[in-house]
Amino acid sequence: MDDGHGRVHADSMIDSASHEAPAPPAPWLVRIPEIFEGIAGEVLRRFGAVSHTRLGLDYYLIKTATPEAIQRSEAAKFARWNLPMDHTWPCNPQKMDGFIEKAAQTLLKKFGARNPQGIFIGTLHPTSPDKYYRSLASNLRGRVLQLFPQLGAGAVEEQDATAETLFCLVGKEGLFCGMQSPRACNGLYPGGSKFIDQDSPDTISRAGAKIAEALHYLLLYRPPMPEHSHWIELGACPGGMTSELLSRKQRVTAIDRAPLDKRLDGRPGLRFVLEDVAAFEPKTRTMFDALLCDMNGPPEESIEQVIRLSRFLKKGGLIVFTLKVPRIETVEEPCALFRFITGMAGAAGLKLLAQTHLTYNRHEFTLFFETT
């Protein structure tokens, strides 16, 4: 039972009429971003975690009674990531004989009559320059996929969300591995994240990679936006995700009251309107695909104006919205806050869809809705 404060309690698993012993705390891995360090115990906390081990610099692996609290509480909003661990094998890899080897064999064992779609290996330290546990993951996939029969998705994007999918993190502490959907994992990657390269010359602001990879994280929720689809963007300066939208061949109105980079002159399917947001008002019977802002500011301005200009969305129309939040240095804070912003926009007929921190958050989430 949540307690209203995005608390479940273990006793909620406990049935009182037939007094049944509770569940034993089940092990899971959770990722909680380096941003949120300062309030990772109270996360913690809320997901009935008795015990729990840091690994790397975002995962803990923790033991709980309550893992529902994981994807459920309002403290699911911390957590980028998450796991069951259901084989962990502590060792370091890079002094163990024939590790890959072991390692891909127990798997079998272990997993081969679960039939997952797919299979996935990453790194406990994904950011990390040292390449060895990068080029370890992938030569241990490699194998593993040579044990196992042909599988239904070999690339992340092929998965099906909501089916099952063998996901592994291998690093200097070990090897921990699980099964659940990607959706259930809040992430298609094992871990969750999908980098994206902020070295090209081309690239006008890490923006950018967050609309790639909020695009991509929406695959767990919903098809891909068709090509030419039209979006409105609001605060769109400098430019960065208005590019990485355009170079997926999609349409954008930008609206802001500075420019956007000279790099986005010419470009097709651009339209720039030099312009208070707060003062924009599209065309008759112009009608839009989806909606992104990323606006700085008061979030309640913001979502003041994500809802005005909400009517001019198709039915289905999609809504990325980026929620800053003052320095995040305690859960109830935000928590509130997300309250408050996503009660404004149901009463405004919009339907959350999901919500997530992203690689290139800081002190902000993004949230998806429709409009219904």
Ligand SMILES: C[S@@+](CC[C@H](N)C(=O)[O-])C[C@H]1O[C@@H](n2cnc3c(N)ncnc32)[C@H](O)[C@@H]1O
Second form
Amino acid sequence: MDDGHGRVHADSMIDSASHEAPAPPAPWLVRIPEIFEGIAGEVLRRFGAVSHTRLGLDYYLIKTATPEAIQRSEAAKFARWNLPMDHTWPCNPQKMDGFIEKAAQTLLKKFGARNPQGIFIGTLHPTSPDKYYRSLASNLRGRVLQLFPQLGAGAVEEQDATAETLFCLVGKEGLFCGMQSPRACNGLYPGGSKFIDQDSPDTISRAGAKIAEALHYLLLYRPPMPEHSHWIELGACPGGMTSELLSRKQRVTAIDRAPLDKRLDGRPGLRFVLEDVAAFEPKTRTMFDALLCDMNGPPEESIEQVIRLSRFLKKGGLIVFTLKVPRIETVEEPCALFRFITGMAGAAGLKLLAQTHLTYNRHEFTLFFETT
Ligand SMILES: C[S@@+](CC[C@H](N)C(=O)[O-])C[C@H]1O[C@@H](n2cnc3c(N)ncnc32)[C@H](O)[C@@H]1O
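Next up, the form predicted in complex with the named molecule, please; the one we just looked at was the form predicted alone.
The next block holds the full complex; its first chain is the one shown before.
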């Protein structure tokens, strides 16, 4: 069944499969991070892709009769971001007279009546040094906003995670647009990456960007943690994540068997315990709001400690868990590990909220749980 916009809804497809002709494959834009390039073919096959065209740095324009697999199958964790394609304009913007005006007018004609909550335009080649393409997305958005003066969400964080936004990606391959909620897309920004400055002299470790991005991603599912929330952090050294949490006015009890970076000495809100996590017992009656675990070592042992210490989290408490995986060479191996880890957590009453591969993750994923 068509939703009136040329898209097919997965549930209605399943219901009507027995007595209606199969739905034509739907065009979809999928971003699979470069680090998964070796398994991208298998991931796309699991998404039901019957054809694909590579776009930009790590985008794939596919056609699939089972788009629900992109968001709900086990392989969904390998897609950083996705968008149904309601309007595609393959062209070379730089060689076209008046590209911005033509594109903006077309967006008004095609999407004006659908009342997007916001319009965000990104680039297919975020790392390209080409000046024209670096500014194309923001120039196009500037003109589009003049034509859509009534939008509710002006900044990405102002979006309702479950309401439809018009997202566009632009690059030397043309313009690719669709409407979908940020939660279904798996990110508030077009393409799903929040870029974080790591060049500041205050940056303690690369891991700081992971928690900064994770907290931003979490806005898809819950409001930000209130100031003075108390975190327990497992495997905190050298302290990039600790520093990020403290700068957001969070309180942190950080545990590691190695010391923290000296720059964190005396930071308000920090208590550091130099100890093996397995030996750590919180002071009686301490109840935390959130737990963060970025320990290296076998993930089965890390999740055991998370489960043990989750007893000291308040109800509805948040858990952010970095799942370190061996170098990814197949789809099945990390999926089996996920099943094991989320199975252990589920059996202990931890509810899986989301699981994703963030821009600043390498051979690891970030999993979010809540205590029940
Ligand atoms: C990837 S590093 C953490 C980086 C840190 N999140 C940051 O922001 O800088 C992993 C840390 O886990 C610690 N670790 C691993 N197993 C541990 C254990 N059983 N007890 C205490 N610390 C542990 C290691 O000492 C190491 O410092």
